[in-house]
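Only one chain is given next, in structure tokens, and it is the form predicted alone.
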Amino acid sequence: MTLTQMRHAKLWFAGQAANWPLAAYELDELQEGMQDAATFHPTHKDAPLPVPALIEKIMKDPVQQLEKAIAARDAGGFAQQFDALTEACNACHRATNFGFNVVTKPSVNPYSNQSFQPPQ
């Protein structure tokens, strides 16, 4: 989950900097992480549905809406859809009884060794 947390943060900072190629890349990486979770951890003893079904049910639409905002280079839409994605992450955590793991929008950039500005 640490990689997922990193991708979520980097996605936010890329979108805030209007670095749309980087935002698209980080969202794709997030999706790969969800696919890995579905493949390697398909069930959870307390989850009402298998993890792949929960990801499909809870995460699919927010990811698609965020993809659209990124493709449109829509900063306002990006922020709104990023919040929706973050809430979907939390809904998925609650559905698997991991509600104690609350994801929030990053407030501080921990990646001082990366520029999020689009290349000139």
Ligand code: HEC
Given for the second form:
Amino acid sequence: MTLTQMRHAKLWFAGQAANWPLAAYELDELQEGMQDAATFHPTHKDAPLPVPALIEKIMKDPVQQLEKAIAARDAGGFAQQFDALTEACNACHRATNFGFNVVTKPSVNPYSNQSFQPPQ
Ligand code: HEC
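Now that the form predicted alone has been shown, please provide the structure of the form predicted in complex with this ligand.
Once more the chain from above appears, this time first in line as the rest of the complex follows.
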């Protein structure tokens, strides 16, 4: 989940910079990471449903909506759908009895060694 957290932050800053190819890439990587979690941790001791089922149920719709906003280069839609995605992360944390772990939209970019601006 630490990688997921990194992708989640980078996705936000890519969208903020209107670097849509980077945003698309980060969203793709975020999904791959969650697929790996589903493959390597198909069950979680505290989860009421198997992890792959939880990902499918909770994340599919927000991810698809975000993909649409990115494809449309829609900054307003991106911001809105990013919040929906973040809420879905937290919904899964609650579903896995991990609700004390709350993720939020990042306020400060911790990646000072990467430019999020679209290259000129
Ligand atoms: C399938 C359910 C599920 C989804 C979806 C999910 N998480 Fe998690 N997350 C967990 C579980 C379970 C843990 C507890 C850690 C463990 O046992 O591996 C966790 C832990 C975390 C942690 C704590 C890591 C640490 O060690 O501090 C962060 C941060 C996190 N998730 C971020 C996210 C973000 C961001 C998203 C959405 C992009 C997300 N998670 C989506 C289930 C999920």
